[in-house]
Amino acid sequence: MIGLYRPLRCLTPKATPARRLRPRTAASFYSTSTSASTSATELHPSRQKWSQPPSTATVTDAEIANLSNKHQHSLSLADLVRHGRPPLSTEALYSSANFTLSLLPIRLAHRIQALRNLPFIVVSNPNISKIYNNYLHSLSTLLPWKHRTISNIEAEIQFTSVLAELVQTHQDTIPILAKGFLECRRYISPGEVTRFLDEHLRARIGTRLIAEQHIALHYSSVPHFDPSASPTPCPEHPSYIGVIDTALCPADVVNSCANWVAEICEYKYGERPEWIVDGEPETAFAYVPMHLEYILTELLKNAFRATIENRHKKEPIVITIAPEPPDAGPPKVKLDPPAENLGAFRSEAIKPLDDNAPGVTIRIRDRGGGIAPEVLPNVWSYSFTTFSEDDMPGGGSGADALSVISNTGGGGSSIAGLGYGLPLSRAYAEYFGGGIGVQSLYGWGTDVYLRLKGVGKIE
């Protein structure tokens, strides 16, 4: 990792310190459209400097304005299903494409536009640079369709492998995003960096999940049936509707993530919590199984972590799931039946759930101790104001969000889970209508309430 308290590379002309209180934008230094006779490295020398990749986007400023300034569409889990199950028919496979397509280069010219707003010197940082340039050439490998429509198999393919290069391209954003975030902390406050990784990771959220949706689509097809070729995740299973599982168990899921979650206890600590599952846990309901997988794991690493460090082991966690009434949700989600019986996407295993309840409230009660009034201000902050100047990522009991981020990839099996657990989870909570509540007793313990709000019931 490049040293955090190495001085930052500036590609401006030396600043007085008085200009440095006033740090420019890095949109007024932009120029991705060049002359017949001036190329973008001749115009934009300090380019050469910047991190690998280097930007091949044949992007024009006028391109990205225009994008930019395009309203966003506020997915939902309904606008993901709405192509009907699988296998998908040719012509719902390429409903689906144009779909995509036509909300993928708005998303990401807004988050250009987001990083170009930051401050020069924090965009000039060879971390944000890369995502800067990645996200250039993810819009540059689209924009050649966005005035074509997708009516034939080779074209949906050829867009299919694009999809499948823009998942691998933003792999690893985040903890990128942190390391650089982490070394320009001396030029950018931490209630910045919050807001923009509070707007950028929704936005990441849905950006991914629209391209995977369509990629699972894609390998589940009548066209293209091989769920196991496809390079992001396609559950072969009659519930499932790409990445979205229609009748997704929260009990199961909990129990899946605890077990995971213990196995790090007892590698750590020793031993490990126990847990107890209560409320209904038969309940079903239609929402994104990896999202919820990564919600109730950091929210199982806070309670178990605080329950065997306060010396309340004996005391089990308990873990509530309570699904909302039917009639509170949304009405009722209607689909095209599968085009063939194929592989496990057999008709006669497809079958309407009767009592798909649209949302789910999942309570997790521990006794650890509940969190100190000094830190409960701060659990939702990425902030990096706990590192002294002395201090390096990741060393000392100071350890923030942005160097866990960064040293972890964003996961990862640290216990180690309050302070950036909670941002990131709420994050995937939100995205589609949910929630998390943290309610805690001080000296007892924590209640966490996390609300998901599913597609309705599916039929």
Given for the second form:
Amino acid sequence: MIGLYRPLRCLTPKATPARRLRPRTAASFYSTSTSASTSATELHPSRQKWSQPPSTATVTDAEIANLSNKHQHSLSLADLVRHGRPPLSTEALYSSANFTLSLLPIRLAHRIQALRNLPFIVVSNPNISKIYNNYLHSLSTLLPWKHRTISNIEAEIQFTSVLAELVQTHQDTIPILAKGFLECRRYISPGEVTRFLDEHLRARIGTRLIAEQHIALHYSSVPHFDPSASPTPCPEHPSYIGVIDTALCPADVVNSCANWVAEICEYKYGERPEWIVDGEPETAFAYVPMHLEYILTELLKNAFRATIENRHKKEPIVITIAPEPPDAGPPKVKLDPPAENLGAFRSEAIKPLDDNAPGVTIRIRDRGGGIAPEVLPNVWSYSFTTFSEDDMPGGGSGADALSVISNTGGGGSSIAGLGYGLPLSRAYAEYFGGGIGVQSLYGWGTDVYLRLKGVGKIE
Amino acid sequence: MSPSAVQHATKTIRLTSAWRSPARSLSIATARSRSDSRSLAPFPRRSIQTATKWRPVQVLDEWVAKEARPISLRQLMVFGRSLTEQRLISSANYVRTELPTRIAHRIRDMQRLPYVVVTNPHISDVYDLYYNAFDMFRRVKEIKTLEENERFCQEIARMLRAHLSVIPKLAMGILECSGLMEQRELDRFMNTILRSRISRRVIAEQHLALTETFNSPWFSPGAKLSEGEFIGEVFLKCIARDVIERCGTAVQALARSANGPDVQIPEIRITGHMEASFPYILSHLEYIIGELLRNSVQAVIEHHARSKKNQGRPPPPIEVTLCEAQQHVIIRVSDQGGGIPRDILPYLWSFSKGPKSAQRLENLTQVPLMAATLQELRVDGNFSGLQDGKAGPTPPSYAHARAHDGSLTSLSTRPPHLRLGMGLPLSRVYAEYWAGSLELHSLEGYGVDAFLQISKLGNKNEQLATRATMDSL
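Form predicted on its own done, so how does the form predicted in complex with the partner chain look?
Once more the chain from above appears, this time first in line as the rest of the complex follows.
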């Protein structure tokens, strides 16, 4: 995950009493002849010599081919909530675990296949190679589970810790890939990079979502109820189902993200742009808060920066929240009430959500002067960047002031300033059937349309 | 074939008015089996005398082989600015060869469409009109004198009048054929043919206007024209704000008289770069702005009436923002009319619409009447059209304005309830014709933002279908 949600809990999985499977380190899997050691502690792979990718000794080509031939399931929000409302019963927890297990190896195999099809010189780059090996490693930890059905507590705990390790391993995939592609820009065209990353990052969103959802459900389930121990956000709140907030109020997220971005602006530029939220601010719908926070932060960063840099009058940024008319039909998802009264998950605290908007459109309108016509075609490209080779992320010198500061804001992503904000936001929005549209009025301002699809009616 | 034989052949396949009443369910087995539940009206009796449609193709081939020579607004202006007899004759000869060339390309397009589509009565009518026009213009000899030019201009005027109903006919034909061809193909065909039609009318009307100017008593060659005037049809300085205000007032008046005195009409507010201006063909601009404002006003009225919590409050205004940059002017029309319903959204830019096709077809049958008689069916008789001289600037050729603006004016002044479903796609054809663009963003449940981008410099060539475009000058 991009980590802009400022998690306060530590990210390594906590050991549950006497039941922890310690993951084998990556080094023991690969032949020692390669210099591309894929230990997780290696900090500057770019200093190493470029090398051959290591052998796939523990995951055979046949396995990968077999899995990648299978159809990759397109995840919907309804999939994630189908196991029930927290706290899940033991049976429901097993069902969630087995569902997750059925999807993950296939997804990982598809990613490995896609990486293998990149040019040889690109995958030889130490950064790209590291990511490739991460995927191989993760698949190898899941393969022993492939033919088992999880039906007892120990197995489920083991499985969940495997998932936690997977989430942790792939935490920084994006900055590392970004560095890698930047180093390889002579050998691969921007179009190819964009095509690969579009597909890869979208798949990554789904994979992480499945894994994190199960982890969150695990920690808010009846046998293991301990939301504070979860490595992924698992709020103890009746409207949450795992990582999904069924009563997410976008206006609140807008205001909190805007406040955060405005503080950075005030610190760095001495100015604090103003904003207005209009439309229907009381709107609520079902969505993943982490995703929405990321997208809104990126879009608001753009709007705020443009407003500050505009020499003329500083007009407030207008954010309009437009809910889709409620679904008139029957509820899309029916959930039984929680199995037991635990914490905030009490039977009578759960309210039916039948007036939830199925989707929401958020329009961000600024007076920042617009996007120049020659820049406009490039805003969706992953490799479009004003970074030069010397200004590596976190280095600071030519980097965008806003991004540098936001990097230091607790677990911040170092990809900011590389021009990944817009395409990545779009990947998140489109994941559940939404999208982002950008309309520039050069000389006046920019309108950005963020369309989000939620789950719809849940009962 | 001699011309008289062609005429006779044309007459024998002219379909009688019997097909206009859908109650008569005449059909031929082959046509019915292909279209049955998908077409919107029972197919009338088809012509079986198709042999007469096989006209000598060699002549057409010769003209199809020629390339159209596109022109830009700036060229039109510069050409007309210093008008002499020699230039007028040269303009006449340009038109003389361009018209048949461009028509020939479109006739060839139509000939390549599926047989079942071209034998649809509406499409078939248009085909005949085009072919006759082609036949007529290709025989015109080189023009050398002003008298020959006069005769030529009369021919042009006659053709322009005869072709006034082409747009509604094509639209009806496309709707009826929506089950017979892929939607994308149909839309592409319609866009191409409409674009070409605009191009022919632009050069034809421009030449008529120049002739009129040349012949008018006040004209002397080399006279300097001030900016607030026309060169032919081209208005040198469309001030965006004025055009929007005029169109806005007209649309509001139409809405008021159509919806009754009790209904509140939304205000239209203009902000931004108020001095933005550019050269353009005024009737095109008025059509596009008119369509956008009509849509917005109608949507706001209906949405406001439906939502209960808005009772007693005035409807939210429509905000028009003008943005002027070095090379473009962008006009944004922002309304709170509830957005575009999900089921219509995929068909927004299509001429072969989805769910509302049957109703559109019904409405279109009323438009040919309006196009033919310009004064007819104005809402209350007192409503003044956009270019009849009572409001706003007029090109000097008043008489010709009536004839050749008729097709757009009548479409623009139809009552608001008559939904034709072509406003947006046709506006986009006009916008893109001079290398501009029209985009729409809908916030479902809230409203719509429309973005019209216009090139300010007038040096972009017409976007014709057959050529790659390059800037001139």
